[in-house]
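Have a look below at one chain only, the form predicted together with the named molecule, in structure tokens format.
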Amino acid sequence: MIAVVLVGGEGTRLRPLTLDEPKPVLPIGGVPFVSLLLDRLAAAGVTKVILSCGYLPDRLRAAVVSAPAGIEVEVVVEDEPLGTAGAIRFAAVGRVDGPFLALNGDVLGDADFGALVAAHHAAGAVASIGLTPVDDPTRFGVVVHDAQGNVERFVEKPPNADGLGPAPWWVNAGAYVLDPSVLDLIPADRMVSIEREIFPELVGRGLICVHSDGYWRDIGTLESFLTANADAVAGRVHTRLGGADAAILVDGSARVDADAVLIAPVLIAAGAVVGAGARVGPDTVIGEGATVGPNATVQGSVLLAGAQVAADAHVERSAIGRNALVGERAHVLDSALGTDQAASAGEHLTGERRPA
């Protein structure tokens, strides 16, 4: 089985974290998200992954050099964004010769892709969409369908829930099985959205959907990125991290002062340092080589590799980018600092997103 994974987006909703790293390279529990996705594809029996890149492809290339055994990864780069369908076409033509998986590269989950593939074959479908239930349909592609899974309407990002039936709404989970004939429906050399142009055209022509269970989260906003990290550490999603509700995961090379307090679920990655009197957790990841100074508190947050939180600082529901600095006594709430950015000593930030 071949999988095309869409990773070309700029991750605008995650800026400034994505100013110099594409979204799929951002860490979940200290591991690049794309590596967790490759784990899952390997488990589903996928042998070849085509990464459909546009934005910062070299960072993606570097992140996938150590793919799981049995998976070959090919990186395909668009000169300019082709949209979700255009990108699938560009990546798949000449590389697939049968039904293939196509995935949004920003969804953390643990549902079995094999079940979607099996349903596709059992129905003799042209295209099959995995679905997940949500409470807010406006951020997703809503898939109205009958009891047999035949798609009746596909509505991308409806302005409201009018006419879409009662909650919960079943939406496109960003995982498809496509027959190669779908590629012929996608115009070449222009931007084409599979959600807005191709799926609506396939309604009544072999487009089916399958409810998938298990954990599901699009990591594309700051809030969901933080929640995904917490869920991975807490084991609410099954990953290689082996998380659990009561997890206090401390790498052997991290140094945690005997007078620091760690509150589960929490993960302290390789080479990280936590000083005396610091309180770290719950729902927190301290990335590789990051430091938390004496008496600082970090909760509901993610420190990326090399980030520093100085003494007496407070970080809550925030992401602190690579080698970024939170100065002494600073308070950072609901904010994101990008690579090398800083909050000065004593500064208070709430809901801050610096453009650069």
Ligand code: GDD
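Numbering follows the first chain given and starts at 1. Please read all numbers here as calculations on a predicted model, not as lab measurements. Here, rigid core means the biggest group of C-alpha atoms that superpose within 1.5 Å across both forms. First, how it differs from the form predicted on its own.
If you fit the rigid core between these two forms, you'll see the Cα of Phe225 move by less than 2 angstroms.
Any chance you could show the form predicted on its own after that form predicted together with the named molecule?
Next comes a single chain, given without company.
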């Protein structure tokens, strides 16, 4: 089984974190997101993964050097944006000769890709769409289908649930199985959306959908990135971290002062330092080599590798970029610092994005 993963976006909603790091390389629980995705693909029996990208490909290549055993990873680079269908065609033509997985590369989840593949084969489908349930259909494209799973129509961000039946409503989860014949429907000379152009063309021609109740979260905004980290540490999504609601995960090489307070769920990565009187957690990840100074508070936040929070500072619901600094007595709330950036001593940031 081959999987094509779309990782070409610039992650603009996550800036400044993505100014020098592609979104799939940002850490979830201290692990590059793309590594967690490769874990899932390996568990589903995938043997080759093609990453279709166009943004900072060298950073992506470096992140997948240690792929799971038995998986070959190839990175292909788009010269220009091709849209979701165009990117799939670009990566798959000449590389696949049978049904293959195609995935959006910015969704943290634990749905069984193998079950989606099995349903595709059992139905003799041309294309299969994995669905996830939502309680509010107005923010998504709803997939309407019959009792056998045959897709009947798509309703894009409806103003209300009229005519859509009872909750929950089922939306595209960004995971597909496609027959190679689908590639012939995708023009090669322009941007093409698989959701808006190709799938509607396949209604009534072998397009099915498969329900999954597993965890699902798009990590494309600061809020969702922070929530994904918290959920991974708390074990709300199944990952190699093996987290739990009461998890206090401290790497053996980290140094946590005896007078520091860790509030679960929390993860302290390799080489991190937490000073005396500091309070860290809940829902917090302190990245590799990061530092939390004496009497500082960090909660609901993610510190990337090498980030520093100085003494008496307060960080809440924020992301602090690689080697960035939160100065003494500074307050950072609902904000993000880019790589090497700083909040000065005593400065107060609320809802700000400080670029690298």
